[in-house]
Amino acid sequence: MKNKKTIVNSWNEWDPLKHVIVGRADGCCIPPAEPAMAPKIPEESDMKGKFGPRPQDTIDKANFQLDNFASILTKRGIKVDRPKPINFNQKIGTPDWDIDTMFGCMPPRDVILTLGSEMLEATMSFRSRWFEYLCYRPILEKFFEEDPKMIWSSAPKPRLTDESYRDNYLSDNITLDQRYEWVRDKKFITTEKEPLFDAADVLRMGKDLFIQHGFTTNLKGIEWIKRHFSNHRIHILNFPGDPFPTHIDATFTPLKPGIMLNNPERRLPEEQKKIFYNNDWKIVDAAKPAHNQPPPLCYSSVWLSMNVLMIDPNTVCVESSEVYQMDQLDKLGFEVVPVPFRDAYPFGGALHCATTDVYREGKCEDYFPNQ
C-alpha cells in the first residue's frame, strides 16, 4: 500500500471533525409506496400518491445549498467526499420482490455508521434503497485502498419480504391515536424477521451506542450490531410521542460530554433517562421548530430544526432559518455556523442526515461509567 494513514476514526458525534461525506441530490426521486414508506407519510402529506423523479429545479436548489454547506466545511479546514450517484430512476428488484425506482444519495446519515476504524454498510430497510450503498463504493474502496487500519464491513442484506412487515401497519384507515398506541406497545412497521438497521438510528457515544428501536430498526437489527460492536455497551431507546419512528437524529441529539438536545414532543421515557442523569448528563428540551410545515414533498417533520452537525464540543452547523435553534444554543455557550439547507431537507433530510464522518480527532472514551 502506497501512504499508510490513518484516514478514517470516529468514535463520537462532537469530537473535532476533520474529514466527512457530504451526500449529492442528483437524479434523486420520489419512490413508489412500499411497506418500508406508507406508514411513513402523514395522511396530509403532498406526497402521497406520488413518484418519479423530483423536479429539476428542486434537484438544482438542492445542489446549491449541498455544495454551500460543503464549502462551509472545507474552509474550516474539513476534507469534503461527495458519493457517486447512479441511474436512480430505474427499476430494480430481487427474487422476492421489485419496485419502479430507487431513492436517492443525498443522506449518507442513514447508509454508512462509521466506528473507530470502521465504515459499515448498514442493511437499510426500505427496498427503494437497497442499492444505495453503491454511490459510496467508490469512497470506501479508495479508503480502503490507502489506509491499512480502516475495516469495510457490510450488515448481511436482508431479504424484505412481505414477512418484513407489519400488515396492519399499510391500511390507510390508521388514526394518529392508533400510531400512538402501537407505538407505546413497540409495534412498529418492521417484524421480527430478519435484522433491519439504518445506520442514522445510532448514536455513537464512546463506549456506548443508543439505538432507537423503531420504524427502521428492529431489535434483531440492534442485537446484530451487539454481538458486531462486542466491545461496546448497546441501550435501547424508544420515543413514544412519535407517531413516525424513523431516525433518532432529530429527536435525541447529544452536543457534547453532558449535554443532550431532546424533542419536546417525543420526550425519552424517564426510566431510559436513569443513565444519562446517573452519569452527569442534563437533557435539555429543544428549541421549537421556526416553520410550522415542513418544505414541499418532504418526508420529515419540522423538528429537522434540531438536525444539526457538530464541528468540534464547542461549535455547531444549524440551518440558517432556524433561529429558534440557533438561539438556544447560542445560549448554550456554542459557536453558531449558520448554513442554508432547507430546500435540501426534501432530499432526505438536515445537516446531520446529510454527512457521515470519516474522521473525528479523539479516541473511544467511556462517557457513562455509572451503569
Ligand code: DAV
The other form holds:
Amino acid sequence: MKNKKTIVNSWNEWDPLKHVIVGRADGCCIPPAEPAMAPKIPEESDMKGKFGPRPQDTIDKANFQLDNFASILTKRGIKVDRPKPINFNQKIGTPDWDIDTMFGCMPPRDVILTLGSEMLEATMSFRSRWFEYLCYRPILEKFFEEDPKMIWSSAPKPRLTDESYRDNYLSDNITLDQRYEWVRDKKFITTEKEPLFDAADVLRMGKDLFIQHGFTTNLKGIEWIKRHFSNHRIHILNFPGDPFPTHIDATFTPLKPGIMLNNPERRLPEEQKKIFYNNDWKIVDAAKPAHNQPPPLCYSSVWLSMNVLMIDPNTVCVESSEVYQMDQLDKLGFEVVPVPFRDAYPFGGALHCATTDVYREGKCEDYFPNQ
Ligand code: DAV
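Coords for the form predicted in complex with delta-amino valeric acid (DAV), given the form predicted on its own:
In what comes next, the whole complex appears, and the chain from above leads the way.
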C-alpha cells in the first residue's frame, strides 16, 4: 500500500496512535552547567563537572533501542518519523549569552506540543536546548506541505538571560529539605521574567490541558498557553514531593479516560485532585520502579518506569525491565508491550519522552464536564 499523506491530529495521550516522531541519540552531548541545569544535578552525581559529547558506545546502544522501538511501532501499523540531528558539539549563542554545547534530539516530547492539527514549538527553558527545534524542522516542513490543515507555530523564543533564573538556586550547599520547602512554596529555578515552557509539562486530555508549574514551565508560560489555546481549559498542577519538578511525564500519567497513574512520591495535592474525582476519574499510585538507581550519566529519576506510551486506550508500551510497572498495567487490564529502552534513558527519558504524537484517531472530547 502506498504511504498515505500526513494527517496532523492528536487531542490526548491515549487515542489510537497512527503516526509518531521517535527521537535519535546521535551526537548527544552533556551540556556544560547553565542556570537551568545546575540544581538538577545532585552533588554526588556522576555527571557533575562532566560535559561534552557522550561516549560513542553509549550513543550506539541508545540508538539500537530507539530504532528497535521505532520498528515495534511500525510493525503495529504506526508511521514513524525521526528528527535530523545537527552538530550538537558546537558553541551556540544569542546576543545575550553563549554556551559551549547543545544537548541532542532524543526527547521530542519536550520540544513539540501537538494539539489537534497544530504542532507548536515550545519556548524551552535551557540555553543548551534553545536551538533543538532545528532538528524537527525537516519533518515539520514536510507535514506542513503534506497536510493542508496542519498549523505550525512557535512560541516566542525566550531571552534566557540571568533574569530568567534565580541565582540562589545555583549553590551546591542547598540541602534537600530546603529544596522541598522551596518547591512547596512554588519557588522554582525559573523566574517569571518571561513565558517559559517545555512541551513535556503539558498533559493533553481533550478539552482540558493539565500543566505542571515547576522548573521548566513558569506561570507566564502557562498563561501564554492559555491565551494561545483559548478553546481549552487550563489547569495548573503542582507536585510538592518532587524536589526537581522537570516535566510531568514521570509524575502523572493518563492511561485512558477515567484513570491516572500518580507517582507515590509526588502525589497531587488533595485540592488539585478534586476535578478528577468530580468527573469519576481514579488516581492510582504507580508501581514502584524496578531499579534503585538510574543508569549512568542520566538526568532523570528511577520514575521513568511510569513514563509509558499509550498506543491505544487498551495498549501500553512499558520499558521491558520495569517488571512491577508491567505487572500493574497488566492487572489493570491493559495489553502490555515490553520495550527495551534503559540504554536510551540517559539521553533524555523513556518511552513517552522519546516520542511526540503526529496523529491519533479521535476528536477533541470533554472528559471533565464537572469543572
Ligand atoms: O523523574 O526525573 C523525568 C522526565 C523526563 N522528561 C524525573 C522526570
